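Here you get one chain, nothing else, as structure tokens; it is the form predicted alone.
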Amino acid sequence: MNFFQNRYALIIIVLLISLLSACQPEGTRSKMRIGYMNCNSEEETLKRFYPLTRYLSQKLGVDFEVVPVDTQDFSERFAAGEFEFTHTNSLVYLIMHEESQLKLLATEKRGRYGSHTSGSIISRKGSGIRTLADLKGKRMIFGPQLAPSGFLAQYDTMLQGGIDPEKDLDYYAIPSGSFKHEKVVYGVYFGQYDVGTAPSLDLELMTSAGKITADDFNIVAESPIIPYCTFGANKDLDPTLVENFRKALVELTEKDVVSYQGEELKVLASAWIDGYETLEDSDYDQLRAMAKRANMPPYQEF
């Protein structure tokens, strides 16, 4: 045979070798874990990401496990190896990318900005807070510490409109339990804090929800946009498996179906994205400033 047919043989091969793997009964294939971190609930978490996991075990040939693990202990339980793969925000990305190589894989879209957001300062119609300048001596709740638009875009973006968050504010807080972005959102509307901070993802979706009406807020001010949620893989796994996955999500079609619990369930819409897109890791830059300024991890410094 010559070069060429022997290249054509062992196209064919990984082909079929491809084939049989994804036609392995369920149980008898390698299993490996998607950690997803959990937004509002693990609840949530579990009944957004099922299907989608399903669908990647099928495409893949893999029995991925559905992992829920909360924000703050993301990266320490993927330091000890609890899970191969990660969905986590942005900021969670550059953290583990920083301190375990995390390979970057693709970026959800969702949304006006699709794989990008941005996080808004709000205050309540008729407050007479419209500017950055009327935040001083104000009572203001932030979302999660480790949310970049719930938290880290609004700090940086007072910092560089000339309010220092520690110094100029009365007050400020950050709820706890679940729903947290929500809580921001009505502990403004309810009048408990003057200002607060929401992802302007999240107040696109509370209002096409009902939940709340552009005319109830004033917008403050809005961030740069930084890259949406993000996957990421092991560095030290097959790179044909890692690059597997990322085309099994780039090319997600909102038609892309899958059986789950005796249903046909499209992918996309239960975990409630608009598909995924491959960035580069320069494309967190922005975001890598914001959390320079405002000496967050990473790249914190006591």
The other form holds:
Amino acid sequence: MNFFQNRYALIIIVLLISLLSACQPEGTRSKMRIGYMNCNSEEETLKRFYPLTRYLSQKLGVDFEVVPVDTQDFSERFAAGEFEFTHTNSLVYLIMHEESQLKLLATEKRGRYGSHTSGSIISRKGSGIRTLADLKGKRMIFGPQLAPSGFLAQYDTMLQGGIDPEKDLDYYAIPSGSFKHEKVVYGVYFGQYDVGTAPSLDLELMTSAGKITADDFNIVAESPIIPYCTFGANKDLDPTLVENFRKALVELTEKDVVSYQGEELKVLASAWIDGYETLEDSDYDQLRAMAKRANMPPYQEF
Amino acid sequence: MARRDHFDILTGGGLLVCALVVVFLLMVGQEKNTSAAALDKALEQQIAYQARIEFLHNLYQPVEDLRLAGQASEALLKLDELARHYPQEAHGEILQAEILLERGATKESIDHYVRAVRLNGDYVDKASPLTRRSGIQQLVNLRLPEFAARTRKNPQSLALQNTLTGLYYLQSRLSGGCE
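Having displayed the form predicted alone, please output the structure of the form predicted together with its partner chain.
Full complex below, order starting with the chain above.
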């Protein structure tokens, strides 16, 4: 009798311990950091990704910390071990994959191309600039250097079309500060530059919002589609945790909510995301080829 | 009680005949009115349908013109602009699907085809002036085996499952199956 009583007591204790460990309150759980690449500004990054990070913390039972990171510093800070998970554009993912064997987790879906995006070269309607050949001798504005759909895709499209941006333009510039992509679009719209490189997603969103109309610009060229923003994980992390992280992302639906600062927020909508998809690393081969042709990191040769 | 004479019987009979004639004429007249009303309604529906087709052609003509001129990217932006005024319009969805397919965004193209056909079954109807049946049939024939194989290889991918479900839906609509 004593044997059975003891055994039942043991089972109950084990069950209680398991239940309690599953419901560990915030602050007592293990801690990890997610580095988020600043797209427009640090303030915007924090606002967008706090709710998603809190959702992941609740889902995985880990206290995730949001670490906003400047694009140029990203790979260096990751290599220094400042964060375990990464959220970056696809080119920065590629750099860290080559340099630090960053593991691909999930790719973000936003806009008409879903988990992919593209880069467009635009000119003002009525400017007479309609083809790549028309770019010769023109003033051009590019997006930031490490932007796959704001710089690399268009740079490569020009090279493929027989235009060398370093030799064939009058000059080219890159805007400073935040909201660089919108600065490019308005720089062309107001005539400060003859042509510019805009992510096709930004053109789509600005048209849908009524900020610009389809008749304002000529699309001189559009690049092939390449993967969009990407979540990655340090190669040395626990594989179960990494898989759970991936699953939590791809299973997110537009209905999922999280309690944040006294409000019930829709996780995807607050991060301006349509969803997540699992891609293969080979889906990034188009981007690799572009970076090689344009002599850009991680394949840059001097 | 007075007895009925021949005159009374003649008058009563005459009134009864008149009443029967009136009832007969009323019934025949009503039948004619009903069929005329039905004819009017069918005509109205036909006119409204033709007007809708004409309106859609005019509305989306700039998109078609841009596509013909090889300016698919501008055509997509024009669709974004039109969607501000006509959200959830099936014709916009079908054009978006066709352009995205040309651009190599197959999964997203299938999503738009599904949305278009859900909104308006005319796109899989052979006899409709809006029909896109052959294009959708070709898409299903080509992509269904491919996505079925990819989903078998990667059964955890929700995105692939979603695309495959979309292709099965289109296949069902092409074969006339109910939803």
